[in-house]
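The chain below stands alone, shown as structure tokens; this is the form predicted alone.
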Amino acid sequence: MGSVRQTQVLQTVLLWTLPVLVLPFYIAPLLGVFEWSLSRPEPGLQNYVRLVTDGDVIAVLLRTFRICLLVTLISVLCAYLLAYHWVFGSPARRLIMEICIFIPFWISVLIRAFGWIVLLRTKGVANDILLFSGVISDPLYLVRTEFSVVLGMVHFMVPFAVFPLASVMRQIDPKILLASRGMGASASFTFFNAFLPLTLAGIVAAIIIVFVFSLGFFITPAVLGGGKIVMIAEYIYIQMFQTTNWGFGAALSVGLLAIVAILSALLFRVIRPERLVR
């Protein structure tokens, strides 16, 4: 009995230790970041009328949401050819997938967006190899461009796509696939009328994951873009530290929370989140 107590003891505060931690460290300074929105620097809804009718914030949105749509398209192709490879590929295949998942992991973002201006710059290894090879004659410009943005984010949103992509195609019977080429479908029939719909449950789970985190990317934007590729995130921290323009930088940072917050309903609403971890 005394056995039985001390487990419900236990349950009981890991039940409760959550919420207690969300209240005073979460939920508080995002009431006061929403009081900011409404009352600086006076009360009234100005902050978000500008939000929707000023020109720059709308061109910063729609070019975060540009490249957030592309990282999410590359991202998912890319994690789906990792996840297929890992989950059907021979044992070899199987370890050189997951060290190209994992050693990402591994590395700081910082580390990563200053390997790749490396890589990526006027002098830098990319340009080197193209111009030593002859394909180019004048070195590219690379780094604080979109392309440098995308290429830094989609380098790290691949391993976050390939979980749920990976734990869906584990739950896919091979006797179904087996039982198609049987019937005589080609490779291309089988894997587009029977693989691909079964797996669309953890196409939608990456596609939203990828999207969700890549608007509030802030390092990679900043250090790959120079201050040239202005996403969100960084464009909240302009408001806030440079222009102190705090109850503006409070509303966008209330508009990209609810725009998170849609998102994140509608992945629980049409993936059951228990069919992901199986």
Contents of the next structure:
Amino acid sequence: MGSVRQTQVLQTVLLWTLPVLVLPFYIAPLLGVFEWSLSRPEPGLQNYVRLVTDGDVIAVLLRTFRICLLVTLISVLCAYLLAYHWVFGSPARRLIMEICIFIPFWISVLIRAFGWIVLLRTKGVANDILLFSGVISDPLYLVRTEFSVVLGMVHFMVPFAVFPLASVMRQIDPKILLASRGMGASASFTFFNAFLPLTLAGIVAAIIIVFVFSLGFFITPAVLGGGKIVMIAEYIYIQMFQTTNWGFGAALSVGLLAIVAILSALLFRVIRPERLVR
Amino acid sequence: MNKDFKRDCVDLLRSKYEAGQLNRRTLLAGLTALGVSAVWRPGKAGAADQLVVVNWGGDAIPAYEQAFTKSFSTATGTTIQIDGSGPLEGSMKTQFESGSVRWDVCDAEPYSALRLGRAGMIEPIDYSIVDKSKIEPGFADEFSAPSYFYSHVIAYDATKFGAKPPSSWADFWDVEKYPGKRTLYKWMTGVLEAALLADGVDPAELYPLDVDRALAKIEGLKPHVASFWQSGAESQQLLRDGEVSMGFLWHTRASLTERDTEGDVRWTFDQGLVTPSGWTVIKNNPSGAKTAMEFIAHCQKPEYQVILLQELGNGPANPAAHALVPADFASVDASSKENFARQIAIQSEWYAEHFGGALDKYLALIGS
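Coords for the form predicted in complex with its partner chain, given the form predicted alone:
All chains and molecules follow, beginning with the one already shown.
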């Protein structure tokens, strides 16, 4: 009897640990942010009205979405190729892929952003090579543009997209592909009609991870954008610390959270990502 | 035993301990005898005997130690911790509203001090402790006292423009006469003024700033702006690497770049936009307003101000200090009489009222 009781106590403790931690450290502050958005500088919905009517704010939101979509598209495409070689390549190729995926993954985002500046600036390595080889006659402005922001973000996000893709590719039974070829299907037909559909769940998971992660990017656009690419995360920071417009900053945060939640819910409904963790 | 007297006994014991005249055991015995051992333990300085001074970090930390804090510790026995995390307006507001202020003296923007001060969050400067006569006339604000002066200046590539150097913001905007890319400051302070001066506004009639006119002028230059810098180091890198041929820089960074490039980059105080940084005390600061004000007063000494100029290039807030400035530093002294005359003072009052709204518009423009 005693041991049953002990087990029950243990179960209760384990079950409640997470809610007890989440409530004061996450839910309560979040409600505080929500309250700010409705009460500062005065009670009312004016912060949310501004969120949907102020052209400057909408421009920041649209820019954020445009860049994040572009980053998601390129990252998932690159990651798909990387994952394919990682899963199906020869042992030597797998090792190279692992180095290419994990080394950048372990380096801090700040260092990588500055690394790109060193590479891409006017007197940087990239321009030196292009000038020396005669491809261009004047240095290109590669850094502090939307191009360098997208590049820096893709570089950061690719490993995050590789993992779910590699995970689904590993689960594919090679016999299915063999059967397709055996039935006379061409290699490309097999890829598009057998392989690709089987990796769809991984693609969707990769898209969700990359897109949601990208929405919160702060350092990379700030460093590589030359001050010109203000995205939503930095805009919230500006409202909090520079202009101390806390109510509006809170409303932006709530808006961003809502957008992420809606997008995630939609995509989760389309493809059930729980299938990934069989 | 009277409570205040007891506290005085503890203070005496503490100072003897810190001076090395008491060993730890005797000290603890003494504290126990007073019944206060639980209140204060050696080695763990309480809030009251430690002053937290907040600045913007980097080289400013050792420089402040040299110029201000070591001498204050020696004179008063108060230990000082310099926190380089940067007293942004939002951070100071957070401290006040959280109800547990950890910062004693902040080296803040005067307009932030004004804004928060009017909202009742800042301790007014106590001019019975801080000496008004040791402040550049006209800059003794209600909620902040100048810590030093710095300027927003034109820095340029002397290898290109050395023969006919730029001397006005109109030159800065003139990409025909002075070809190449530019860099401006992302957080806007001084940029609107520069744009209006370039557009022909008389310096005496600059304020109140015509934001829309300034933004239109900036929009015209925008295709030539390689970067809106966010950190002083970034502004230096842009000029040093030749990514831009001219930049809107802090004079301290401009002077460092001139030194690093051995004169390939030069700069001028002509039409520089000069402003003080302000010692600011958040209400309910841990060491109390009096200690904080005493620290501010301590920093007014001309000798200390000159040390800061030599370490960081920051111009003295006390006019008496200029006489002590060595000859080779006179050219970087932003607040000396002759350099001041070439510049235009930024009005904190305008920023206190309009900074937030104008910054939103400015960022929308540069980000479009």
